[in-house]
Structure formats: structure tokens, C-alpha cells
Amino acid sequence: MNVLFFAALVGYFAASVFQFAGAAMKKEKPRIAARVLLLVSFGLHAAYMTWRGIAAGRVPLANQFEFASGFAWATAALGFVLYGRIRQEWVMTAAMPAAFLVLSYAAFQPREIKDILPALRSTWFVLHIGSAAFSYAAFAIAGGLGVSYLIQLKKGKNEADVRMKQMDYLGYRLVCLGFLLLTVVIFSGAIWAEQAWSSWWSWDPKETWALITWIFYAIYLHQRLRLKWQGKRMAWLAIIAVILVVFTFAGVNLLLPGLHSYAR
């Protein structure tokens, strides 16, 4: 299995070089490696979490280190619909180094395969975890494509290209998959709590930051619907936003134990 996670890994890394490659001399080939690349780690990295959830008995999802995985897993699937759909380049731009960091984050994290504790055999386990994946994966592209955008600006793009208007549009359409599913994240997860801790809502640290992450996610919606915000800021919003899903899924685990832990 660890061949399978490292192969996953290095094709990823190799991947996002080749695809920057690529963007930055203008040439096609690069990029063909480099789809065909991520298609490949793609499919070892699914190998691997099937492998694993056998070995394991369940859905590979229960710690820290399979969550990660599972992450990585999702923001490489998102990123191929995405391109499958649109065929822009500035999609894989995006997604290719959010996998590759996303499944490096997991490189780091304990890979024994343990018993799940009473409290996560539940018929919530799937839904809750699974729509935190696919979630934060929607939220880490779209702040890949706030990073893109503020680079085309940097480099003398306009906003009315008609280019960065489908990334704007594209960053938005991500952000409102990502807080759907952040929603489905925050419900199912109450109902699985009031089963497991008798209790619906503990202000757990876990609990706390997926909350403030949403409600900055619904601030970031708020201001495109009705106050019209598009482009620059926009972007920055999207970027400053995934620093908070980086420590609602990282920085609570290591920095402020509480419910979740077991989830380390």
C-alpha cells in the first residue's frame, strides 16, 4: 500500500511541475504529460484508499492521515470534472498543486490502520465525512483560482478578459458547491453528534471553526449576490477563506483538542 501512496504522491508533485511548465512557456506538450500524469496518480491513489479501506473494513476516512488522503483524492477528482466540462487549463492550474500539498499534509501523518471507536460506527460516518472532503476540496480550488486570478492581474490581464470572468464565475460556482456541502458537513454532523455525545451542539473546537468558516463563506456570498462583488476582491476573499478550512481541518487537530481528537 505504501508504494501505491508514494507513487500517488511523486505523480502528483510531477504533475503540477509539468503543468506550470507548461502554463509558463506556452507550450501544449507539458500540459498533455501533465494530464496524463495526474490521470495515472489519480488512479494509484485510488488503488491505494480501496486497498486500504478492505485491509481497514470500512471507509477510509476515520483519522487525520485517511481524511487527508481523501482530501487530495477529492480535489483531483473535482479538478478533472471541472476540466472534462470547461477545457481550461487554469483549471488544473489550480488543482493539481492543492492535491499534491493536500496528500504531502497526509505524507506526514500517522498511516497505521487502527479500529474505529464506537462513536464513529454510525450511518452518518459517510455522509459527514465525505461532504467535508468534497468540500473542502471545492474551497481549495476555488482558492487556487484566487491565487490564478491575482497572478493574471499581476501580469497586466484585464478584468473584463473574458478568460478571467469564467475564473471569477468558476471561483464563485465552487464556493457555493463547497458551502452546500459545508452545510450538509454542519447538520449531519449535529444529528451524528446528539446520537454519539447525547448532545447536538458542544462548541467544540472542531465544531467552532467549521461554523466560523461557514459563516465567512456565507459573508463571502452575501457580498456577491447582493452587494455585486466580483473579481479582485473576490479573489482575495476566496484566498483568505481557505486559510480558515486549512485550520479547521489541520490546525484545530494539532492546536486545540477536544470531541474530534480521536480523529488524529
Second form
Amino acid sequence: MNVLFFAALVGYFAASVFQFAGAAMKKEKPRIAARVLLLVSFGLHAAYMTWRGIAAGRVPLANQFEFASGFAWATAALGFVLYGRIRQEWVMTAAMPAAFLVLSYAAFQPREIKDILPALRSTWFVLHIGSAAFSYAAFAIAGGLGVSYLIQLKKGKNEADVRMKQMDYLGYRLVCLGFLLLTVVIFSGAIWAEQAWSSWWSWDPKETWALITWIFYAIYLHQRLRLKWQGKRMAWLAIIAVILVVFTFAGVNLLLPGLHSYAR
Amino acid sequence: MKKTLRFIRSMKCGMILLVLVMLLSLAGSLIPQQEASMRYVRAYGAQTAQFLIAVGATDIFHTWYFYALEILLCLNLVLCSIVRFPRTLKANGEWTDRARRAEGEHPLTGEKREKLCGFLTVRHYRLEQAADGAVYSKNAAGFYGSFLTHLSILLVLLFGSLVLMTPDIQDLTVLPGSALTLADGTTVTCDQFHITDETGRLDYASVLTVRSADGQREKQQEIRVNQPLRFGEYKIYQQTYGTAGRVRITNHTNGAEEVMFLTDPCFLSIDGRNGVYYQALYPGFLRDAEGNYTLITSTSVSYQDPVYAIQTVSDGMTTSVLAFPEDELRLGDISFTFLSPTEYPGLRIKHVSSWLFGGLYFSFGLMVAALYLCFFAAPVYVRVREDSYTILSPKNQQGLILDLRALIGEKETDP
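Could I see the form predicted together with its partner chain next, after the form predicted on its own?
Now the complete complex, all chains and molecules, led by this one.
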């Protein structure tokens, strides 16, 4: 069944290439091909996750590979939902490479299906990890939009341009969604930690980095809502924030041992 | 004083405090916390280690300056909430007034007006008749989003700190079949403990019976990781487990027999001079061709071939011996029969007020709801006049603007 996973990975890559080609050449055909490819890859990816879930007898989000796979799937899903709502190509240009990069990271992780540790057998498992996947997905697309925004700016687009404003606004809305979900992640994790480890907060590296990420996004939102920062500055903040998200997601597991070490 | 208070309640101060908390958290996650001093010396060298210890970087989350930051953040939240509250209360009324007075920005004809009003009704907008038309409004609760978010952060900090600081925590081990008595007389009996379930899957579970001091209340429950037992203000967690040796001691003079658990080194004797000194229990052993034993010392493996390391003491003579389950040693009238080891649970018993937990969980829920109100329930007013309409909101309503334009076929321009 690994073939489904790798087919999805190749599909995401091809979709990203077509999407970029379409954007660069300003032609519709490669973009259509990209969307079709993404849809097929997304279906294959979903099929793989479903198979894995059935084989493991649980929701497939229990280790670094499964979480990365879920994160990539959530990124593609969110990309589709946003594209369906606003019908703007630049949404896909940001979402596709993000999904591909995250799934590439998953490809380097051990894939064997293992029984989960007793500490992970909790009713909070799905809410905590599922909301983390969607929260990170929202942040990843927001970061991707930040990169797109800066590229467009470099290409000579004006910040007052409608498309640029929409890109900036959507990035902000995604951060709002991600921030709300990250709050759910932290709180559901706190309640779960209290049940499993008897303390709702232990300054474990994963908790600490989730808090750091949360504070950074809180600062982002204050700058946006109170100081009315927009455009280039927000794009940079969204990109820096994604680096924090990536560290919280992967760096902590690799470099900072702690209570979440079973997530490796 | 006024100036200081104004600064403390300002957003600038809030942001500075958040950045400082973030930086200290960053340092706290990168520098190992609460380790022995020697580890810092080995990792960073004597001078750096001394500096880190002196500034509290080795236990950063319990330093006075970290607590001071938290207190200042609470103060900032209290003050900004106090300042914001009257404004929040008035906001709905002010915006409704503003909507009533608003002139139409976008032209509207009769048919489109019908369409627009129908659309707003379907979307559950509240209708209020006004001069020359109506005011449609939605999400008035959204005005409270920001205020409630800040209030809930304050509550999380307060309840969270109290929950972390007030409980009385004890880590205790209890052997299967035996009981613990807590300070107030409550007893905790471990009826059973197993580390795998019936399918062989790891599952650390203890069946406990807890009885109040007066014997009036009793509760039996199987606890495992993620499923603690709550009994009044006690919460009992399945925390760890250990493996204990067992020995049956028989006194052949009177026929008395007793099974004892061996968790720590001890001397088993009746007269205090002759007996068995229990040293350790090992999970297994390797035996070479010459019959020499090498003991497996790792305790992370299962106890498949357990070995007891003991010393027999008889008339001042000490002899080191390895004993295996079912081995019997006889010293005078006493015999020691070593039995298969058994697992026992390590329990964490926490005594904490339930209303503090209630407060903390309420704050969590409040914050999630408040953030939803803040970001996804922005108040919006649509002033519909006979020949025009306008949208008013304290937040960007690009989505609604585009929806309405699409609905009434207005040409799209820069929103």
C-alpha cells in the first residue's frame, strides 16, 4: 500500500510543477492539469490514510510520519476548500508546494505501523492531534501566501492591487483560523496531560514551543488588528511564524527530548 | 503614577511582555532545566555553567523574573480589560446608531432590494425598522470577543497558576493486595495490577478501592494512563510500575508462613543474626559454557528469567548466592522459598480543589469561544434604504461585500 503514498507524493510534486508553470506562463491548461493532479493525489493520499487507519485500528496520527502525512493532507484539503470558495489560482500556488514539502518530510520518516503507547490511548487524541494538523496547515498556507506576496511585490506588483490585498487578507484569515485551532491544540493537550501525567503544564519542549508559536501569532494578530499592519510586514511575519511552526512540529522531536518523544 | 499605569495597560507593554515571555521560554526549552549542576559543567564548561546557574537559566520557569513577567502580564490584562469593558458594553448601541444614520453607499433598485433583504433574512440577520428602510445586524456578540479573549487569558493564567502551585502531590507505590493510608485516613487498596491487557497489548492498569476515613464512601475503579480515579478532592493516577521479588518464609518450629514482597535491599531474619540479605532482582541472565552467569541489569526488559541476588548469613558466615523462582534455602528452622516476581503500580496521588480545575477548564472553553467570536463572528450592520445600501462593521467584511455584489449583480471593483 506504500505505492499509494508515493503516488500521492509524486502527484503533489507534479501538481506543484504544473501550477508554477501555469502561473509563470500565465496559461490556463497547466493550471487545470495541476488541479486535476492535485485532486487525484489528494484522493490517493486519503485512500492511503484510510488504509493505514484500518490496518492500525486507530486514527493514523500517532507518530511523526503519520502526523506529517495528516498535516500534508490537511494542507491540500484546506487548499481545496479555499479555492472552492474564492476561486483564485494563487491559493493553489501556495497550498500545493506546502502539501508536497510536508509529505516529502513524511517520506523520510519510518513508516511501519506500530501499536500506540498507552499514553496515546485517549479520547483527546483525535481533537488534539487533528486540530494540530489543521492548525499547522492553515499556518503553512498563510506562510506560502506570504512568500507569494513577496514574490509578486518583487515582480513589481503594487500593494494596492486587488489581488495583493486579497492575498494579504486571506493570509490573515488563515492565521486567525490557525490561531483558534492552535489554542484548541494547547488546551486539549493541557486537559489530556492532566489526565495522563497529572499536570496540565510541564514546560515540556513541545508545550513550550507550542506556546512560543502561539505568542508569536498573538503578536502577529495584534499588529494586524490594532496597529493595522498589512502587506509586506505581515507577509514577513507569516513566513517567520512558519519557521516556528516547522520547529515546533519537527525540530522539537528531533532535537529536544521530552514528554512528547513518543511522537517521533 | 498615571503615566506608569497607562503604560502598563497599553498594548505596547503587553507586546513587550509577550516577547519577553517568548524569549525566556525559548531559552528554557534550549537549556536543559532542573538538571544536576555537574551536567551543566560538562555541557557548557565551568564558567558558563556557573553563570547559567547564577541567573536562574537552569530553572528559568521558576525564577523570580519569570513570575514577575507573569504578574505584569496579568496586570496588563486586568487594566486593559477594565478600560475596555465600558467601551465594549457601549459598542453595539453605538454601531446600531451609526448604522441608522448611515447614508447608502451603493445604489439599489426595487427588485435588487428585495433580493438583498431576502438574502440577509436567510442569513439570520436581525431586522430593525428604521427611517427610510431597515437596519440588518448580525453577531452583536462579536463585540465581546476581544474583551472575553483577554479576560480568559487572565483567567487561564490565574487558575492555571493556582492548579500548578496548590496541589499536594505524593508518589507512592502499593503492592497488589496491600493498602496505603493517606494523611486524612483515606485508604487506597490495590486489588490488582497488570501491565498487559487480555490481548497482550501494553496497558498499565490497577484496580483500586478507595475508602474514606469514616468508611462511609467507597469507590472501586480500574485506573490506567489517561484514566485517573477521582475520589472527593483526591485524584489518583497510574504513574509508573515496578517489579518486586517475592519470598515465602516458613518457620518450621511453629509452622508459620508468610509471603513478603522484596522491593528494596533488606535483611530477612528472625533472630537478627542468621538469615537472608536480599540485594537485588535481575530480569534475566546469560550462562556461558563453563557455567558462569552474567546478570542482565537492564530493567527495561521483561523479567523472563528472573534471578535473585542474595547473601546468606549463617553463624557469621556470608555467602553470595543466586536464587531462581521456586528455589528454597533453609537456614536452621527457617526456609526461604523464592517465588516468581510480580509487578506493582507506582501511583501519583494528588489532592487539589475541584473548583480550581473547574475554573481552569471554564477558562479554556471561554477562550476558544471568545477567539471564535473575535475572528469568525465580527459584528456587521447592513443599512438598507429605499434606493441604496451600505455595510458597516468594525472589521473587514470583504467576504460579505463580494457576496452582496454577486447577488445584486454589481460590477466588481476594488473592495
